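What follows is one chain in structure tokens, specifically the form predicted on its own.
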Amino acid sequence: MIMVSRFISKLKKSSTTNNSKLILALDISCELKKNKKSEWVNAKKQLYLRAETILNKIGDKVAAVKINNQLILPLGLYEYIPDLINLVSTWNLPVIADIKINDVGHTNEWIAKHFLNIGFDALIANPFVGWAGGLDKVFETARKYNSGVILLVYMSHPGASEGFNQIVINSQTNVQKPQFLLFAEKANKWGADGVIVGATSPQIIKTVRNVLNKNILILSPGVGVQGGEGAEAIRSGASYIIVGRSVFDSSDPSLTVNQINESLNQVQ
């Protein structure tokens, strides 16, 4: 029997409640300079208030929120981020830590603990580091918290093909496969909750969907500014799309999200 993490249950519930397959990438940030430390307190406060304003406009229209280092670093993991997670929780939305964990096991374990202890529901990790003494500790820690692990399978930027699409030759069988396909197979083997595949590569979404276990979600970033098309990603097999700049840089984020939701919900 497949165990469903709290993250998956929470995501599916919020998606149904808000009729949305859109995950907000809250990738806003600010620059804090060493020689202008007196300005830090106000800059961080203003950044938090901007995040709050965005969430207040669309919190009831999205399926989840993804937060990465652009926001985590200036706000501070133990300073403003817990308050931000509490704010997101008022809409019963899951929060994903987009930190692409990619280190040795004991370090990965502590990274996972720190992020899960303050309330993140899922972690994004890079499968390239491998299992034993690598991501085994991430999965082990996440399962103790009943949280999710999402593996990076194919990114959305132009240079992604240099690594994720490189051909790997099995030295024992001489079978050749692209790196992203091996990562998808690891997602099956390791029991990942989801994978990241860029919406800018719909054919790769299709290929990955055909390989993945049916219960594993595909989350597709790169919609909008990077050129990905949300509805096409969903038609290709994505479960959810991830959108950032097209939403929070919009003059009317609420209207933009409504339009995206409408286009996604029309996909059969």
Given for the second form:
There are 2 protein chains.
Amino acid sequence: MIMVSRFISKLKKSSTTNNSKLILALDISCELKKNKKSEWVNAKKQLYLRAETILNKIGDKVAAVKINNQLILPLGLYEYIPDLINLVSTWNLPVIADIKINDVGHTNEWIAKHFLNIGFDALIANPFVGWAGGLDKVFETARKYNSGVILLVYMSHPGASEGFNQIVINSQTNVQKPQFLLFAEKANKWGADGVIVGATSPQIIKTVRNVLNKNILILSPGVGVQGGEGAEAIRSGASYIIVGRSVFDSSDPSLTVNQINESLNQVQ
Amino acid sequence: MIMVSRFISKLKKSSTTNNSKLILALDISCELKKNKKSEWVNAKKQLYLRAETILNKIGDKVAAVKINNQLILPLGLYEYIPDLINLVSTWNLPVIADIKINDVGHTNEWIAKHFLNIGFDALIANPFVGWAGGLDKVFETARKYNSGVILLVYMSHPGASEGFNQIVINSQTNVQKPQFLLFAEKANKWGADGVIVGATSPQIIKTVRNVLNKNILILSPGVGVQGGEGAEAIRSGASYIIVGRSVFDSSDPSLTVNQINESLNQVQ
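What I would like now is the form predicted together with another copy of the chain, since the data block earlier showed the form predicted on its own; can you produce it?
Starting with the chain above, the whole complex follows.
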């Protein structure tokens, strides 16, 4: 039996309970303020309330919540974000910190500790940084917290192909491989809990699924506004679909989530 | 005559005024608190005061200040960070946001706008993300603010070699090149203001300097605790040296900065 992290078991449980393969990307944010600081007191409160309104509508219909810098930076890691984590826990949903960690070890360790300590269940990191004095600290810290690490294997924007699809040649063996396959192999070697592969590239989801250890999840963003199709990504091997703007910019987020859930659940 | 951004002219001016090629990495931070939120009110204030104490000692002896997530996340982008930017402006030093941007376009654009709007002069980004729907938005936004973009070309930690030194083969031309050279070429093509090359790899600084457009600066971190040697990096072609822990953990930061300045200024 393969041991999985608390993050994976929590995610599978909430997915079953809510009958959903949808991860909400709560990438809401706010406009710039002319007045650099004072106007922000109210803006932060309004932003938090907007997040609360959305969660109240669909918290019982999704599998997890992903939060990124557009929400973390204005709300403040030690201001409103702990309240938000607390709010999400109402529905027992795992919360993923989409901060695409890509720094040196001591900074990565700081980031990992501080995010996991306030209750995030998993961290997204960029494997391009490498292991020694890089992501080693992220994995070590996540293991201490029994939390998850999710690696970027293929992002969802058009320019992702420049790096993630470039061909890398091993100077010892002369074997050529696309970058994303090397990242998938690192996910296996490093014991990642999940990988990100954009829904905009279903063929790459298939290829990655074939090389990835069975217990590693594929999370697939880029559905909706960015052009990816959720059911197609699930058919290709994605475990969960990450959707943001199509849900929270919808006139009826609850209905939209119901429709997405239905389309994903129809996939055999 | 080559047009340079306000960031570059500001940096050159402060470097001349303070007779320094040292960029202070103000990577100070604070320990975890057991109590997740309430204890942070005081911790944030103490952290800000510590930053103030350090800057008061060496603000007139360095060329610029670099701030990273270890300080931005606890202080809060819209809480103490605007005060800190304001404080640094006392010495007319440019402030670099070391947030290693590596996200999709709409998130990158949000990050760039919000950091530059509160007064940061330059942003560090990871070229691995690619251009279309990736870093295009960072460059566009920085140009609007007449600010700088600095690309990671070779990081300073041991594992950096995994990605930054891998050999990439161009599938059209079959030409093989190390990743960091491709990144240096992208810095030229995209019109970056500076690049990061770790002081731990002086030979790579030389190679990068040879391919990089003359107006693009090389900023070199990893001096001191990480093992790099500042004068050697300058001799190899670095424009500025980034130093953190060796300065702010010193029992006499002012003396330490004087010594570093002297050693860097001796290089012909």
